[in-house]
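What follows is a single chain, given as structure tokens, in the form predicted alone.
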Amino acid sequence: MDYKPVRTFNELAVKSLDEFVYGVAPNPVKTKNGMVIGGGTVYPEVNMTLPPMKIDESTISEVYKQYAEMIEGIVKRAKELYAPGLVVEVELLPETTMKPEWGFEIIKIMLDKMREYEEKYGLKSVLRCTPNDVREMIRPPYMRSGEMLESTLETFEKCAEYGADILSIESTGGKELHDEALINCDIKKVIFALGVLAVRDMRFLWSKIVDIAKRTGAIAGGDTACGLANTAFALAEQGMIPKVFAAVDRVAVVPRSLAAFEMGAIGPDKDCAYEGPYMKAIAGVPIAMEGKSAACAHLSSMGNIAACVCDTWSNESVQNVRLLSAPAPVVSTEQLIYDVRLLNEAAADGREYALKMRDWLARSDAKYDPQAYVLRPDIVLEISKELVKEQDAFLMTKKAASLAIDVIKRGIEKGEVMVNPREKKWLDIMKSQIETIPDDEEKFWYELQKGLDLTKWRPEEYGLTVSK
């Protein structure tokens, strides 16, 4: 079956730089309890996880207890600090996705406490349910069939029926090849993994998630290239691949992440999708972003610039461990509330002040790393404007990578971005490799087959046929 987009984007939703700012999206999302995301207020989005522990039948009661303690602490602190509203994300772990009844019980615990605080204290909050993409637990993965897919979809269904507000996932289609391509800095295989495999998987998976959202009254939020482009920036952070390669990879994932919205998702996009500003520019959806206050989960060079056009501001995830002041999820809640309080206060004085704040956030990061540079709002709009001229996702991926290279090279020449001299050659290497990629997706697949290890992934799970 061919999974076709239900809508396309052939022009930008954000028409000018003066319209591209945090807290405001062309297509805001209203939740069941009246919160409007992208309607003028940036909300804190808190994500938490368990401390290191075994999860099985013998410990599941302790797991439930941990989540109950976390949500109690989070909503209590949010109430005490007069949060304008709250988004709570639960990224279910593999064990609690493979057993949907466990994931459901966790979501129920969270929602019951959140509803109690709204009824008693007027604290409006919504829950983002993010099952784990457990399809990758079997190698090579079955992407379109099998027990793992069924468990993931059942978890979505059960949690949405109980009242989970937003459905999201960190899907991993194409990761089997993308990881190898990153290690070898092979931009041709990166483009195939993202523009062919990942796009096809996104269309398949999000057709299912959107259908569940429609049946249950939930909101189909968005996806993230966490397992793809975030792997690239983690490798770059460790000096294992060039930062310019990771920056190009980030822009190259845009068509892949856009596929969720082409299939009917409406946002808010997922927090660890640093490509989110491109989603907002093209699709007009509200986006969750993370940066400096996600240092509890990972380090990055995009701590401030990530907030430029955010609609919710996230800590990514933090373990339920005790710090000097309070449990870590409570600490993250406080940090996020103060972050968004400053953003909202600047915006309350008028759009000109919000734009000034946005520009300060951008300038403070953009020059130090090409991965931050490609998130500069004016550059996001510049690249996005060219991408929407191309409706084929494969060709858009190819163009995205090429445009990112051109923008980074120009930034170096103008002195706008710092790039290690040893990395500059990689821009020309990538450019020359991209120029050898044919414009025909099937022809590209045929050319690549002999250089791929087809024992590590299943082409048929992406609707591809291996040539005899």
Given for the second form:
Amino acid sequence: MDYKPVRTFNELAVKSLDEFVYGVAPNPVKTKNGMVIGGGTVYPEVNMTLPPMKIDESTISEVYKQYAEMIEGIVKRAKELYAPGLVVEVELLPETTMKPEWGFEIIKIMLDKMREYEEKYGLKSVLRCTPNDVREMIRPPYMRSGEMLESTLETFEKCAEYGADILSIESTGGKELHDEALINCDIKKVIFALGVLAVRDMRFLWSKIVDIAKRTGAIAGGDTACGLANTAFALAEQGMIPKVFAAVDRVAVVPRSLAAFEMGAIGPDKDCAYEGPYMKAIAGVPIAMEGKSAACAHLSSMGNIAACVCDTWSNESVQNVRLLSAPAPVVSTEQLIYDVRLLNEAAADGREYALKMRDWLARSDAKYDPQAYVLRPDIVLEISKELVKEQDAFLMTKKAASLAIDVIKRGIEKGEVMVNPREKKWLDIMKSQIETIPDDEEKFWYELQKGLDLTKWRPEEYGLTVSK
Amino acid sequence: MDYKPVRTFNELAVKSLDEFVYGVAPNPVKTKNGMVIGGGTVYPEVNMTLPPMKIDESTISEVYKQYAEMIEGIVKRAKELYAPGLVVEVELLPETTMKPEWGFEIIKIMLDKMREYEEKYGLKSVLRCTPNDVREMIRPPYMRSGEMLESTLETFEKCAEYGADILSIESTGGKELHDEALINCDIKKVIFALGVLAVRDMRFLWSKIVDIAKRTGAIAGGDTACGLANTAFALAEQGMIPKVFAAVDRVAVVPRSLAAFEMGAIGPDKDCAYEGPYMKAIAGVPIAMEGKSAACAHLSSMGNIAACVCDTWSNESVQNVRLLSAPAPVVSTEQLIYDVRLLNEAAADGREYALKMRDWLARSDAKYDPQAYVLRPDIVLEISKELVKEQDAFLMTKKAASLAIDVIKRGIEKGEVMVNPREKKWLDIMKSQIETIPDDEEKFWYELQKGLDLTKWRPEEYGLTVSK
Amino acid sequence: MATLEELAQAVLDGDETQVVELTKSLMDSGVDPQDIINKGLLAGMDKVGELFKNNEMFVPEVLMSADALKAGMNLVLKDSKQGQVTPKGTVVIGTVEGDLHDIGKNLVGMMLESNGFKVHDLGADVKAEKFIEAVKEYQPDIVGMSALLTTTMVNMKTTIDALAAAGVRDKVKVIIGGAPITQKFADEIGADGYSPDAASAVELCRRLLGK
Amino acid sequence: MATLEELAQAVLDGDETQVVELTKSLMDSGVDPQDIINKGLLAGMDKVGELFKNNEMFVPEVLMSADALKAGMNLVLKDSKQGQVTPKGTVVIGTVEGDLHDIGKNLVGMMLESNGFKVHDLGADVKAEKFIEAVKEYQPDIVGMSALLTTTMVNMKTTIDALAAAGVRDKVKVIIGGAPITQKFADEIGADGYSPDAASAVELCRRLLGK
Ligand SMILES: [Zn+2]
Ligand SMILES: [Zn+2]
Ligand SMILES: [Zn+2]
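Now that we've seen the form predicted alone, could you pull up the form predicted together with a further copy of the same chain?
Time for the whole complex; same chain goes first.
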């Protein structure tokens, strides 16, 4: 069975650099309670997780209590700071996805409190429900059937029925191979993992999620390549792999993440892997991004530039631990609200000033790291413009990697981006490896097969057959 | 003995609203290693403290290890993020002030690592040494003599001799009375505590600190009314006292904090009590401020507006606890660096844009809280201009409170600031209380005496004699 | 004619003059002194506690209500066969050794007093021995400790241990509070309760004493 | 004429062809195989370890060096009376129950192998029983556990307790790592060591085994 895109993108949704700015998306998304994401206002998106604790039958009531405490703190602070609206994201954990009734109860607790604050104080908020991709729990994973997939979909369905506004996931198709390719800095396997495996899995999975959204009236949000590009980023940040490799990987996930929108998702896209600006440029969807105010979750070299074209501004995820001032989710809520206040104030003075703000955000980071550099709005548009000429996702992935390399090389030459001298050779290594990749997907698969460890993943789960 | 100001301010150092902006102070301060604070660039100022642990002979080596770990993390991240320079503040604790050799060892650990990073990587950094005002340890405190005062001054001296760049303190003169006045919302006692007690103690203490700075080549920084106005702010934030009361208290500390500069301090002023913008306007000194990136230490209603005219940007203080990403001091370092990057990028486009940025920062907060409102740059200048007409510190304090009330009332009328309806009456209560305060300081003291609990503080330590 | 509701409202308003007048008037009308106290004065103060807990009253307002309450109580007690009103409980409070921050602790003390507790405030920088002495002397129901510094909060455990060593730990409930304190820390050091702010501290004391 | 320094450099460069050539040449010149191993091949790999620890080499570069090393070792061992090189130690690793994040754990495994340890990787979502079985089967010196979630890190304690209950806790050193893990947590649950990253994990294992 083939999962055919319902939409394709052969031109950019964002027509010019002057239209590419935070708060405004070509195709804004309107929520049930009337919030418009991408319609001119950047909203804070707060994401929170449990402190160190076990999740099982004996602790589940404590788990509920934790979420109740977190959402109470968050909406209370959002109200006190007059948030213009709020997106609350719950990334369910494996345990609370595998037992959909647990995940449902959590979502219900959150939604009930959010509704209470909307009624009592007029605080508008929407919930992004992000189940865990538990298919990974079984190794090698079954991607298209089985209990794990069913639990994930049931969680979506139950939560959406109760009113979860936005459905998202960080799906892991292709990760089995991508992890290994990353550690070895093997760009060929990266391109296969992303352009073939991940894209195929995205199409499968998002056809299901979009169906659920349609049935329940929820919004099919988007799917960030967290387990893929965000892993690359974390490894680079630790000095394990070159930053240029992570930068190229980040651009190479674009066709994979775009697949959600090809299957009918409409945004807001999810944060984490920082591919959002490309999604906005190509598909015109509003996007969530995370930067300096996600430093509680991870350090990064993209603290400001990540905000250039964001529509919601996220803290990635923060544990419910107590800081000197307040529980950490409350601290995040406050920081995000101040960040978006500033963005929205600048925009209130006119588009011209929003663009100024965007350019300062970009300029402040772009030169220091290739991963930041490939997020520069003009570079996003430049690369995206080439990508939409390519309709085949595999070829688009290959092209994305190749373009990223070229752009970074040019940036180094022009003195626009600093790259550690010992990283530079990796640009050449990647480039020459990419040149050996055939343009035919099947042929590529045939060539690669022998070198792959097929105890780690199941080709048939991606619609691939092993030769001989 | 009377401690006479060496300088007085009878006109504003900042001549117009267009010169009142972050990064630029009329009288910049140059450090030994060539950093210029207030000379065009905003610097991050990172402040850190110990995690829960006891400080005594048996743990002191672990204390040193903690500081070593913190400074290593901070300068490493500052270097990785290409900080334009860095201010490190150590607020010594009571134990490490009462034993000056402990405080000295901590400062030495910090300075040695900072110098190493300057030599190896060219990261310029300076240390602000802030001993604790341990005079409070004895109740009622001896303000002008005794072991506690000597320890504090010895700590200053030893650390400055080793090279601590900036000397600061959060002195507590007047706090004995101010605490009680705050809880009772008694503006008369507030004015006496600030305009008489605190001012007198500041003059005494800062004559000593300025002497030490002169002898050692250190910079006499400044003294924020943390125990005074910041306490008011914390109480208001918890809903214990009206925000309008805290806002008025914040303006009323201006003459008290100005005393440091009258005695010869030159800045950068310390953060915490948010009176810095008034110091900059009147004395022209560069100032440290804290806002949204200090949310780890306390929530606030001034997250953005606090940055309008800052010269260093601080996290107030963060415990050395581990967050998901990194130890909290490293997280703060990262957040502050991104914040100042943005400010400095906007300013790099020209003064016009720095002013735009300033106005967005101001506008984003000013309307939501009277405490934010009194930090609006135009309002700071408006009030400051009246204050410099008054040379007597007590009368200036009375005037400051009165002007703050008028400005907030006008703001409410003009719809420029939101004040909870049940707070409004407190503006009238304060106003009518102030009207009963005589213009003669001695007379005021005579009137108040009977109503004061003189077991809590010693009038003679403030040069006051009790009648009959 | 004065009503008990009006009296309660006058307490809530912190209007001492009004409370005195209404109390007198009710007494003159022969209303049961028990009712004046419980359905008038204390009912008003209960409302104060509730509003304060919900952040709808400021501390100075609560203090004014407490003063008004006291004035009314004095009148009734002086003029009737009612004995002294017994306090809801006795609480010893102090900021722990090494810590100078006492405004939070003071606030808790004032709020407890306003709500009918007898409070002995030991001040700031209070050594464990001083807490032990106070427990022996005042025989409180509750010992409340406060700390604002991460480096002094550990002295709460020292104090609890010292109370145990002195054989008085099980004679009192121990409650703690202050910026760096969490429920988890309270559990770890074996405290009986934790309160994030002054308003909740009153609630906590009530709950611990079953009142 | 090839030198031991050149051989070490070739290992550092991860240049397998070069390593093979230089090793052959050195053997042909009659250099003591012990010296070829210790002063050439392993000396190069030690330098790799040092650079990696200082963030001056990337993982793929370390892996290339490890491959080059292996090729050189095989040549020497095949052609001399040297027995197999005994591993520096045996390590069992796994991501704890409920946790799917294994790239950090994989990295630790690879780095340990590159540095001469024998590694048994139990994969992700590893139950305590599986760790116990592995300890019984492989008799490792060290058990390494990884977790990325705050909700699974608690399973590290469960596992350590289970190792104790099975009577094998004192036969191994237990080390832990992962984003939410701290030294404090390691101390609390009674682990023998904690490592913040893959490079330090190698160091930690060396230190624990006194090598
Ligand atoms: Zn993620
Ligand atoms: Zn995420
Ligand atoms: Zn302070």
